[in-house]
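In structure tokens, one chain follows: the form predicted on its own.
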Amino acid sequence: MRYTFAPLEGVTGYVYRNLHRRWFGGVERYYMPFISVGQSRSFSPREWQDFCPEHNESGDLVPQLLGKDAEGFIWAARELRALGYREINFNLGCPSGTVTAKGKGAGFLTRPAELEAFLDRIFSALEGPISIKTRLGYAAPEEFSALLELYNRYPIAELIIHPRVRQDFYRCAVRMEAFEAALRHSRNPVGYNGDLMSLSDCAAVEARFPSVTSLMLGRGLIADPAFLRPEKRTRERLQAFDEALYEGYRTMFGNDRNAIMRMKEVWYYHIHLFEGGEKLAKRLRRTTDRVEYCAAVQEIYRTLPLREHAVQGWTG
């Protein structure tokens, strides 16, 4: 089975990806947080920093594009391929209100005629693999039969399905029966993404759906960076990784405050690898001071037992 790392905006940027590969690894591909494309025909400085060649020397990276402007998508895909990226991933799954209100991400799923015209244009204009990450629909899983009929018209390199609808966000249980039906009727290779928190979770999905081509790990892998390399799940290695990550963010941002804010995004998930971390999680959320932040992290590693795998404690 091929394991891949899902893109999480604000978390899995180049600093995180490079360090995770160095300290833990185990994934075949890292999908990069989305690049928003439109009519500007330009990348923002922040986007460029994340995918520029000097920050990404490995060949295991897949950039992800978000948008509803086909010409902008085509322009960005060609620019990225000129830099050496082969596969391009299209985001049709982001449930964020600021994204869906603009008809992007999962919001694009509510506009099937526009989506069809978009896919017609990009698949006719671009050579090379294009994968899609999608939800089952916007409001109800019954929407997916029409969406899958549309997807089946195109040579999608891999259809990565997160079996929730946009209105579920991440709160409801994944809809495994709907995923099973999608897998049965898809003419394209299908990957699975959603609520994989342990190797036993992965094994269960593999056993139930042996034709799935990949498992995409997201929040569970942020919570436990040694998810796929349990022999490396030691207190010492995890702490060294967290320290290297913090220093990497200090270098990237040039200040402690922004580095701490970025580490808080990581700890939102990572704290659930530790028993009884609620009190120290609150302490981390409150601090913007380097000394206080480092003291809280030291106390986590000094006093809290490690779990064998993270538990799902987030609600967003």
Ligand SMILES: Cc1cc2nc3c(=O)[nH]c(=O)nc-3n(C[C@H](O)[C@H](O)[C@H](O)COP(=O)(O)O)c2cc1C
Second form
Amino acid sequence: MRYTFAPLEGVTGYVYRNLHRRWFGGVERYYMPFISVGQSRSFSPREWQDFCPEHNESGDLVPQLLGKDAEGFIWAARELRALGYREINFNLGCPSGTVTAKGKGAGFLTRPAELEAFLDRIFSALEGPISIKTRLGYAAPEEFSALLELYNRYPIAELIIHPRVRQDFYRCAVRMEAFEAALRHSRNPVGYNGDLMSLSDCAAVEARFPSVTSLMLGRGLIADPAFLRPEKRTRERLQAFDEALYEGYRTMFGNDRNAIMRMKEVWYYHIHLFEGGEKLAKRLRRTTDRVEYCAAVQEIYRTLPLREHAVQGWTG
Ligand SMILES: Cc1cc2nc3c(=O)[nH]c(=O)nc-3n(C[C@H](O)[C@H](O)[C@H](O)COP(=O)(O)O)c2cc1C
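Now that we've seen the form predicted on its own, could you pull up the form predicted together with the named molecule?
And the full complex, kicking off with our chain again.
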């Protein structure tokens, strides 16, 4: 089974990806958080910083594009391929209101005619692998059979399905029955993504769906960076990783404040690898100061027992 790291905007930027690969690894491929494409034919400096080859250690890395403008997608895909990236992933899952209101991400799923024209154009213009990360629909999973009919018309390198609809955001249980039907009827290879928190969760999905080509891990892997390398899950190694991450962000941002803010995004999930972390999580949330931040992290490592795997204690 191929394990991959999901893209998480605001969390799995190049600093995180490089350090994760160095300290823990276990995933074959890292997907980059989305790059927005429109009519501007330019990348923002922040996007460029994230995908430029100088910032990315070698390995299997897949950039992801978000948008509804086919010519913008083609332009960006060609630019990325010129830098050495092979596969390009297309985001049809982002549930954020500001994205869907513009008909992008999961919002594109409500416009099948436009989506068809978009896919016709990009698949005829571009050579090389294009994968898609999708939800089951916008409002209801019944939307997926028509979407799958559309996807089946294109040579999608891999259809990665997060079995929720947009209106679910990340709440409620993943819709396994609908995933099963999707897998049965897809002509393209199918990857699974959603709520995998332990190796036994992964084994259960693998056993139930042996034809799945990959398992994509997101928040569970942020919570426990040693998810796929349990032999490396020691307090010393985890603490050293967290420190390296913080230092990496200090260098990237050039200040403590932003580095701490970025670390808080990580800790939102990571704290659930520790037993009884609620009080210290609250303390971390309030911190804006380097000394306080470091003291709270020290206390986490000094006082809280490590769990065997993280639990899903977050709300989003
Ligand atoms: C903070 C955050 C940022 C995300 N950013 C992206 C993104 O840039 N592109 C994308 O396709 N999905 C994004 N996602 C969705 C994840 O890739 C993944 O599909 C989702 O977290 C469910 O998988 P999990 O349960 O393993 O975390 C994001 C999710 C979160 C919580």
